[in-house]
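Single chain ahead, written as structure tokens, the form predicted alone.
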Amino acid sequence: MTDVSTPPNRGSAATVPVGTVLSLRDIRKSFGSLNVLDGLNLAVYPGEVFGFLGRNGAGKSTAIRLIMGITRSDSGQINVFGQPLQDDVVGIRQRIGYVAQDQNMYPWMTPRVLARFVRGFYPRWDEQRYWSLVNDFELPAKRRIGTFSGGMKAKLALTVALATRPELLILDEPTAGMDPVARREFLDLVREQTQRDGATTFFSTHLIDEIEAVAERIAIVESGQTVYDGALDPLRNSVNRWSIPMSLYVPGALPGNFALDSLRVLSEGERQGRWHMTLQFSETTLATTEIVLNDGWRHDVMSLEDVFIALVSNA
């Protein structure tokens, strides 16, 4: 049951949604015989922090390279700021702040030299903001970047991105290699700065806790396809797990008064003396059905990570 939902009155998966900052429709990309993206769809709206979630190799970085115009899709439509990306790749990129997974900055540069190097590429470059962020992030202005830690490099990349006064901030696995303390600090900085600017943020990661910390809506990608596109709470509610002691389990039985056409079985099997079933429901079913469990069945609590694993394992 693929759920590619859109907010009310904002369009559908078949058309470019109205009022989007970024939309991908039926994007396909192959490298030789390898299909990396196979009909990817998503929509990002103004002012939101959008989480792009998928395990490593799911196609997230390829999608971002397409959005940035670094490479081109084989088919499909990418719209940024309401216009097709291919109409003005350079102009659109100048309106985007980008923090890559790998911070490929010249190691001999200092933050002072880096500012002089990059500011000519961005018409909206804000020198005062750059130095304010350098100070806020406690980055040594005269120290060579090659001596910076991974967390310091990520902060510097975020500083450069925010100093361009971006209308869209794209973060591609920016906390890779950071320790938990540095990760949390970086996420706090992202949340504070985006709330301050009201900028739209596209945050790509495979880490569930990062999504929960910053995102309002998410897309889950698996095998190059959109498994889910929507808010977090409906996602949590749509996937549920129940269990029953093996002594009471009847093969083929469902946990409650569910119609077979309203659900999808994501997983089932025996574990630690109980039969477990994980089911995905449509939002309509959950909203209109009063669930009555059959004798012996127990509703088991699922974390967002549990939900994510259940979905991508059955994509």
Second form
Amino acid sequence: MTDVSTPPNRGSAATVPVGTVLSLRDIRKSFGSLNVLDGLNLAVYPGEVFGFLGRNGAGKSTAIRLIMGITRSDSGQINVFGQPLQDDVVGIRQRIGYVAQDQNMYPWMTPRVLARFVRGFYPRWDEQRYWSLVNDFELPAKRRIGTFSGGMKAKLALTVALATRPELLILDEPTAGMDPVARREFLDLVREQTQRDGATTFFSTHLIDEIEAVAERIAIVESGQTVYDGALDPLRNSVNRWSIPMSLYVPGALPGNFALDSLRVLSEGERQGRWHMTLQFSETTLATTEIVLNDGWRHDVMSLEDVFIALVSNA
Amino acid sequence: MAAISLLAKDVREHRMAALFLLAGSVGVVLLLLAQNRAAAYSMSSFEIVRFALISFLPLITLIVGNRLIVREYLSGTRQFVEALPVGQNLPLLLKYATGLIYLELVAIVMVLLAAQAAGFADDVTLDYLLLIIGKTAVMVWLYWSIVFCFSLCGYLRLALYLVTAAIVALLAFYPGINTDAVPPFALMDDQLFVFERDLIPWFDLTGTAVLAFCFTAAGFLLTRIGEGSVVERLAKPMTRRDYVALGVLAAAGLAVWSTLLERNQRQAIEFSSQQVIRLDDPFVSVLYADETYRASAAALAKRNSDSLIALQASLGLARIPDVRLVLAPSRDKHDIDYATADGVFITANWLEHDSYDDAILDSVILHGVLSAQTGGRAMFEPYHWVLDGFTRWWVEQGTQPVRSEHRNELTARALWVLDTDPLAVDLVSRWQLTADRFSYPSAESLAWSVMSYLEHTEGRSAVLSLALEFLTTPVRPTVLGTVTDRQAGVAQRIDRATGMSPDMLFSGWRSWLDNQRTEAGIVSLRDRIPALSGSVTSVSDESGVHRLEASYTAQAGIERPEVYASGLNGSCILKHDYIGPFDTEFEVADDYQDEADCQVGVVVHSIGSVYSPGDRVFIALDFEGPDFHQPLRLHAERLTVR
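What would the structure be for the form predicted together with its partner chain, rather than the form predicted alone?
All chains and molecules follow, beginning with the one already shown.
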């Protein structure tokens, strides 16, 4: 397999993002001998919906726990709203709306009691917005949260997060465990509300379609490292798959006349009588080089999911 | 604001349970205090606080810990709180403080209720009260710290509680370990916790507080190890492997425990000498030490064995505790040592006894037998008069008619007591006061005469019924059994046994006793009881040396008191002893005494005091003469040296 030393569009510690709402630089975190984050880098800019994509166990939730200041990184720098997180964890959290993966709200509380409890923590708490969202989401104000379905709990968590009038909204796989209808409904609400508030949104998920539905820019994390950080379209364009019948395949041959240092071979192998090759090009290469295929090679269409799988499998 | 929100949330979540627990605790304490009112002089109300501290307060602490901490960690709601904008330690710190304050409140309410009740029979000073509150507060802190620390250990806490309970049981009950000086056991000492009032047990308080601090620190440390990952792991359900490990641990613990018990099984005391009279069924053995005393020892063993056989048959007792007697010829004839830890063990000198002295010794033996039979319950105040009265009655007339000279002496003594203090007629609730003031022989004569009255009016079976009701049932081993048993109060028991209410019984007895005051033998003895009363003063002389002084005054109607006093056939004796901080029943010994001719109008006893300011001293002024076998107490008081 061929590889390049510096993959294209990979987040780099050397890049210091300016004007970010959130930036993580070379974050490392391990639990005992298990390295969960191994030099994670990413940057989130004001007003954008940022998708944080990764497989289960890739380190997404650990990264979010670090961003929330629940745990501390072993090394690296986290800046939120332009200041180091550790300088004022509580103050920063007051400006973040957070929807967790598991909704661990007190089951004995009702939405009414929950509001009474939570508003003491957020100086910017917007009671009117909370109740308007409760009504919009058709949540029963006097029913115990313990009796709510998973979707209702997620909606309530989003309601609480939005009622804090956050400057940064962090959603950690909020649709986990929801049925497709509830998931779609929830994503529509997220899109609608974030557009309305204009808050920067950090959306973590392992589902590609969710990212496609809401995100403008994404980071893909695998094995604790950023394997892609950028917009969706360039990602789609940068990764391509070609195939050639086995009878025509010459070992070591490439689909086109590419310079080896301008690409990364994400995968190659035989399937159904054809040799398949998936390549990732840097943005510069794509902008400056015209792809001319060698004889016998065919371009295969890739979905974003294919791109994602190719990237994380190779990471 | 965040702290207020967290507090308000906990209050809202747990208020009903908190109120229920507080009301339940207060209810139980009030119930116990009401039960104890009848025994105000034999059991301090503060013993109920100690009982609460070692029984239901740990349970309340467990419930509070479970609700405040365990529930938060096991249900995952902790993760909701930790994502809120609040300091990392604040939520747990608030929970710790909330639990501690609540538990201290419950405990202090209990102490104050007990203090209010204790005031009926005791001098509850502010210092004493603060000392009890201090001990209680430190113990509650320790309980809460342990529960707090273990509550953070998730499912493992159950195993930790079991191990802790096993360690506590081992330390508290294993005979090879002396916990008298080890906090918190020393702090919870059954005597010192309640009755210590002068000294602050700094070592025990500090030791217990250090333990509490260690558990608290361990709890908070646990939440910081691996940034809470340890606590998080512990909050997950135990695996099958965990259960197996715990099972092995429990089995190993049980094996060690049973081995230790086996190795330390106590052997009953047994005389190894050849000079012992042994009788079986019931077991009575007498050690006489010298062959010349063999006949006397054999007679004593036979007399008591016969008496116990008859008693066993009359009361239907399945078994009689073993009785062991030791002859100590060098002792005074009324100096009897008595222990009931392992059956009944008595040391006495009966070589110069007449029949009345024999009856005193026999009633002491029987007293021990019935006390051991009931596991000490018969010594409890509302029952004590029945124990003393019945034992003397059984010895005097249980198996043979009462001797007239015994009857006269006992009756004269009883009449003297009632004439001096008419309130002594209330045997049920004033027994300890009467025994304090007039000494046990006089109190016993009162109770004996009640039994005689009962025999006279209702027959022998009524006396046996009373004994069956009060003196044959030990304290029940279970809470339910105790509650059921306690449903019947003393009045109900008297009614059930005799068919009479206590008022009827005691008023009938009083009239019956009054009718005997004109009998010649009784009149003769009563005339020989000195018509004197005494008083004691605690003074310091010019050089600052403390002295105890006592004087006597003749009762009204005595002509030429000085002549009357000097003509009395006997001596006036001041007896005194240090009673320490313990305000329990006390019989002053003859070890410290000042004997003098009786006089009035002058200081008869003036002794250089060995006591220091703050010491509590029991002072008795007794009259001893040839007409009565045991002293007549003219005056008694508990005095605090100033």
